[in-house]
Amino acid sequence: MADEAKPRIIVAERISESALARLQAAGEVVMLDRPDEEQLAAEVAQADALAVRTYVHVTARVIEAAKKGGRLKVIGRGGVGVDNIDVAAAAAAGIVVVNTPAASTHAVADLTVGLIIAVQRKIAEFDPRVRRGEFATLRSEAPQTLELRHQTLGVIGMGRIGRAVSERLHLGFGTRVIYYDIREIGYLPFAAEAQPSAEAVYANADIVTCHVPLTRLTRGMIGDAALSHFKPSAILINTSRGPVVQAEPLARALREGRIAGAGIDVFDPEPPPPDHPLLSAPNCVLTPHVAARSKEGIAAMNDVVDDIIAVLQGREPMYPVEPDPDA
């Protein structure tokens, strides 16, 4: 029989053994395997804490069930974005939401730079062709690209990850940086030029990289209208959230040569179905939502359990999440 004095903690997606051990020392842990909305609603009605990662959605219905149960104090999201949690509903129910906003900064920035180079230098395309014996043909016919020191990086969203990418490109490669953000950015430890609109970034950048949360303002923001401003020689990188970029318009722009290439780590939906437009798009390097998956990044995301425990023990968490008016 469970110890009723111990808080009941629902872990809805896999976490590390170290993080699990910390939770087990703080309460009774119940492991679930990506429960659906109905199962999660039933479980949170009897829980004091909930831990999720990427694929479990904590909807208004789940929050309502937790509110009726009267026990849930905290929801922890191991990762940066909280678009899979109804933060406003949680706040209204008096439930604290915590996340790990800095956990994946360096890992995502590293992969973003890798995707830029992979797309522009056609690494993914060349590898299988070299293996097929096309070495001489490729070497003589491969297009010449501008070095990164002669290009302009356009950043949409100059938060932690946008800054880390910019720093790598500007200080490491000499790339000019321009950016657009709806918030005032303030001091940056590298040269970067703010633009009056996202369209100005699209029109003037050789590389456009998206580092925005998924909100009602950013959902679908890169579609036909946005792509019409891109240079034909430009590339698009998305390591933020899949729904930020509209897949069919991007695939069409790639097929028609209205954009030179793309590097995509995130999809809508995930995993992408066999008929997803980007799977057959030319000049498009695809990775399976792995930008944050460094050893250090995963360890830091699992550290969300420390804030979960803090709330359960009546202490202030390090990274509380406030409702976003734009969400």
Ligand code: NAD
Given for the second form:
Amino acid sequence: MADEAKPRIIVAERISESALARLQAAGEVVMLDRPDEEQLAAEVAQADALAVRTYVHVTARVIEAAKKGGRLKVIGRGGVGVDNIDVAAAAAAGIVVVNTPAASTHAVADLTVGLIIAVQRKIAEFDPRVRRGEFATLRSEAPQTLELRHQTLGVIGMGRIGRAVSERLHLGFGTRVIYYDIREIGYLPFAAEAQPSAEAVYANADIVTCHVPLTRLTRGMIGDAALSHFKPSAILINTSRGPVVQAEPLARALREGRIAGAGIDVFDPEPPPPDHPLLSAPNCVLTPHVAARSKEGIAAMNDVVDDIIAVLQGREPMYPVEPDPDA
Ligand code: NAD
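Mind sharing the form predicted together with the ligand? What's above is the form predicted on its own.
After this comes the whole thing, all chains and molecules, with the earlier chain placed first.
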């Protein structure tokens, strides 16, 4: 086939060698390194497909440029959160958006459990102190946490990841699970008690864990007002999106002992600048947005290329994304 007849596929963030090879077999691949809005708008005007991950924003302006170009058929997001893509604008322009909804469920759930235990059992704090010779002093401190079987996990957003975390905690550790979700959640294969509001979860949980998408409703949902409901002994885990939690109010609540600890994988912005409030907050375990980064998780995210190719070849994609009215 002549090159000009091949679909032109923009890869705007790093993908694996094997995913790249699959795309190269299906078309002409143009690799970009996290282009800005202007560069991306210029590129999509002459492309048939676009692959992104977390950090490239496919804005209404980029979609408008693609629409004018008249070629772009599909935007693939390796991963689940589509807050970096204007899905409604894409749908209006007749451009299909695809993602990999379940790729990172288990990786994120695993890291969430790790953060819970790291915060409550002070693993990250103890490690450097043991190395500094404080072994005996640390052993003489009174324990401050109950075992997980005597605690209540509060899940905000009982979707794929919320469920996977709940399963691990309830079935593995015997933790009671309560949750709030904006949508009616049907049958769950483990015991979990729905709450009428997020506030009811904040007030009754020992561990609050956020698994919501970033939407206009969830942006900043955990700030001063939400934190005022938390038990002082409770901890907050955020492996969803940085802007869901307001950093300054959380840092203040940690400093003032209004909550006992936090485990944070996601920031606003990323990477967090040196003066980001959570970098100096006490009892806070931080990871660099790596919750999804298991070997299996990354491989499954790269499989978004298969849906991109399906759309280019006129087949039904496995995971089309519908516009979210709350986005
Ligand atoms: P999902 O769509 O299966 O679940 C999200 C749940 O949140 C749904 O049940 C939805 O009804 C609920 N929800 C939406 N708005 C709400 C609100 N205002 N209040 C309460 N509940 C609300 O998604 P998922 O696969 O479980 O992923 C959840 C999020 O985790 C993703 O959108 C993404 O932002 C984040 N994520 C982060 C990483 C990471 O590396 N840290 C990796 C994967 C996903």
